[in-house]
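Taking the form predicted alone, here's one chain by itself in structure tokens.
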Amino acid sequence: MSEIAAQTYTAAILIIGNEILSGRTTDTNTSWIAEKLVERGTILREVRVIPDEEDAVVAAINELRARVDYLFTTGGIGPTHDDITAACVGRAFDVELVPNEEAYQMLADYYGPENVNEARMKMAMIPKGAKLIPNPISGAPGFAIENVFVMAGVPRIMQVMFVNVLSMLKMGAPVLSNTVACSLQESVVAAQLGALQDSWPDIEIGSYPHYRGGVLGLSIVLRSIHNDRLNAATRELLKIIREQGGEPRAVSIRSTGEELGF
């Protein structure tokens, strides 16, 4: 187990919705959630997209919640026939879906009691024992049960829900990262990057080719929970790039307190 893995928590995202699989809707929630999690010492290990099919949703929930510390679901908690997430979570945990008085009150406060019709009441049906996740944008709450957090799929609504979710999570060691880009091709520095990784086994180093402005280049990401060691390894990387005839460029520096020499 790496040092980062030993001092952080793990998470998965389950994206529920035919609209994502069809290409009609683009998922933007994953990158947003991942960035918020890593700041709090939780590493996203898997993202899965599945259709609005009850058996598939139940199976995925049970598989993923057993493998990670936190499972976040997005989508499927609205008032229509294809919003099946709450029922699926109930099945996964073998608990009843029951009218939740607090959830009803949230809907009544938002829409007015006279406008909480049968369709909207569906959004007040919550697995027994679950804790609600407030939704100030559209009223209908998400919920949390054990290590599963159920949220809306609409990005802005999911984001305000997730702010509340963060207070429910344990804090791991924040993972810092430095991203350095250059115009060198991966094969030019492959051996040196391997040696750099061997020299810094507690730092995760990944290389990612890119094609920008008609030029093939490389982005190299270093991640660690130790600011000083991350910066020392980054300085070695800058030296490697320059020795191979490249000019390093800082893309994202999330370490602090030291001059890196760009």
The other form holds:
Protein chains: 2
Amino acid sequence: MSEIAAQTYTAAILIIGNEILSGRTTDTNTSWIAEKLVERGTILREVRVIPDEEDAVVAAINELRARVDYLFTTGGIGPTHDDITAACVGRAFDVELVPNEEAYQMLADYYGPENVNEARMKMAMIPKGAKLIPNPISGAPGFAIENVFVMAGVPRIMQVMFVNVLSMLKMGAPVLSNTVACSLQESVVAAQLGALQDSWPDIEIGSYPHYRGGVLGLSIVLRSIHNDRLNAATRELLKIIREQGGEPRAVSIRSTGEELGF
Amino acid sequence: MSEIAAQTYTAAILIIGNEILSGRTTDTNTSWIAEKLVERGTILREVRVIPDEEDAVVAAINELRARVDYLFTTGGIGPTHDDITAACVGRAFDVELVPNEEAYQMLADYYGPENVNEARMKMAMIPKGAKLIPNPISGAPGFAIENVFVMAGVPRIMQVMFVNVLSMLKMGAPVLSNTVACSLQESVVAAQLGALQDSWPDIEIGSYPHYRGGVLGLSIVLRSIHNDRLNAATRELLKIIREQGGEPRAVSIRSTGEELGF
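What would the structure be for the form predicted in complex with a further copy of the same chain, given that what you showed me was the form predicted alone?
All chains and molecules follow, beginning with the one already shown.
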């Protein structure tokens, strides 16, 4: 187990989303959630996108919740026939869905009590024992049961729900990351980056080429829970880039306290 | 099995990508690939994002390739220490990596033969028996082995590779989809959409709320391999929306041959 892994919690996201699988929508929830988690010392270990088919959803919930500290689901909590997440979570935990009085109240407050029709009542059917996650934007709450957090798929609504979810999570060691870009080809610094990784085993070093405006470039990301070691490894990285004839650019520097020499 | 499923092929995408899991990068490859596949009658069944850790990658490759007709991987085929995809595919298929003469030639053509250093030679190590996927942008090829297609993660490079991949796929029945938006609340049409789904079991009906500029809206997507039935179901949908006081808008209409009455 890496040092980062030893001092952080793990998470997975399960996206119940035919609209992602059909290509209609690009998932932006993952990057938003990942950034919020990393600041609080939780590392995203897996993201899975699956169709809204009950057996597939139940199997994925059970597989993932056993493997990580926190499982976040997005999508499928609305009132229509294709909204099956609550039923799937109930089946995964072998817990029945019951009319939740507090959820009913949220819906009545949002729509007006006289307007809570049958479709809306469906959104008050929550697995027994689950804790609600309020949704001030569209009324229907999400919920948490054990280590599973069930949220809306619409990004703005998910984000509002996540504020409440954050307070339910434990705090791990925040992971700091420094991203440095240059215009070198990856294969020019590959050997040196491998050696850098070997000499800093507690720092995760990733190398990501990009292609913009017809020009290949390279971003190198260093991640650590130790500010000072991250500073030191980043300085070595700058040296490597310059020795190979590159000019390092700071894309995002989260370590503090030292002038790194860009 | 649904009618769409009976006449189409299935696919999964495995994204080997710490940069997606850390939140640094938003995955756009999925929607691009999904749209190309659906036109050719292949349905994306699952997307998985996992870290570049060998055991996790090998397990995911073997699980997914057994479950779908085509598995596409993105990421991890470069020259650096964190590029482990070729090694993982080799392990998954129990096939050794060998220096591929054709891949070497591609690298030599790209970099110049005198510049193929050790890091670059790594990119010519390909699982035995794999068929190469050319990469005119950055030299290092992807490859296909059985039903697994290994591509770069950089979107522009993946897209260029995918053009060659397409010719290796079988052609299923193209899936047509019509997307209609309105400003009704989802719960106002939920019962009617459920009834519509019941009366058109061969058409997949999805309901997706959105939230833009502080206003909730709704997109409804109908998908089918039958143009005429899709037209007919779409007309019924327009009627439902109007009966509930909404004004349907055509977002994307792929069925042809009839005026649908927007």
